[in-house]
Amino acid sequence: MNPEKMQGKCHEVSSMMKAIAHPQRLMILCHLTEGEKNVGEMLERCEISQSQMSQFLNRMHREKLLKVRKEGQFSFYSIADKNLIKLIQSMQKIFCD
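Quick one: this chain alone, in the form predicted alone?
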């Protein structure tokens, strides 16, 4: 890989790492590696307020970490980038097994 391309990738990965570098955002992402979930399902698993959950989800959606699918009055969230799924799963293997 040429140095310019490597620098670009380092910037991309660094931005992603900054975006997930919060315990609650990381917890949400860990649960989303299992598949798409609605807000209620994530609230049950993460034990945070609905207001906090909304803030975290909105931020991660703005940062293009999450995709949102609307179905009636429900919003379903999933991880937008397969590389982020792999990264979270790798961290789970290293730190959670």
Contents of the next structure:
There are 2 protein chains.
Amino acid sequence: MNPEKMQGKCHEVSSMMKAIAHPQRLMILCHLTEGEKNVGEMLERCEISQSQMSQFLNRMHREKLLKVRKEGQFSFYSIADKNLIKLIQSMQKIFCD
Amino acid sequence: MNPEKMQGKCHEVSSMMKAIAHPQRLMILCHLTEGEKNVGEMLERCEISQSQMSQFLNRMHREKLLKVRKEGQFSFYSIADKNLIKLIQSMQKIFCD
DNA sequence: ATCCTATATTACAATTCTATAATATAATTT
DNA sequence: AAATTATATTATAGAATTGTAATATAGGAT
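Right, the form predicted alone is done; let's see the coordinates for the form predicted together with another copy of the chain.
Next comes the full complex, and the chain you just saw is listed first.
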């Protein structure tokens, strides 16, 4: 791969890595690999305040890593980026098997 | 996996992800998957100052992600953590194929 | 209409990260 | 020993991230 392209890729990918570079955001993402979850369900499973959960979800949504589906008073989040799913699954294989 | 163990794993893995969550550190790691390189070689390939290169290498070394071998005036760095190599290679497959 | 539940937003202090400049050290060459 | 080369260290200003508290909104239940 040529140097400029490699720089570009590293830039792109490392910014996705920032999303993962936090214990609770990684936890959220790991849960979401199972399929979509609403905010309350994720709050039960992650040790994190409601405010921070909402901020993290919002952040990853802005970055197009997650998508939302609103249903009444609930918000269901899921992973929007195919490569991110693959990556988290690779990580699970490497670190959790 | 039980919740506490999962928290622990996420903590451990996300702190490794912080190393990757920077364009130039990712670049360094990508080059090091090919094998050990000295600082000058990496400086040629990464758009980064000498000082920052040294700081980044030092940081990843402290975090046990890299190891060093000194030979005369040169320092040869390589990836110390087997899982990190696997991870970077997975990332290369997912994002660069 | 009022209350409750689920989620989002705003504000902010504390901490951490980044980039850069300047200087230091240690090995090598002249 | 002086100069050069390769790498490391220190200092620091600015930027970004984190965690928390307080408040807001919007749908559903009473």
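Residue numbers count along the first chain shown, from 1. Just so you know, these numbers come straight off a predicted model, no measurement behind them. If you superpose the two forms and keep the largest set of C-alpha atoms that fall within 1.5 Å, you have the rigid core.
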{"item": "Core superposition between these two forms, C-alpha change of residue 7 at least 2 Å", "value": "yes"}
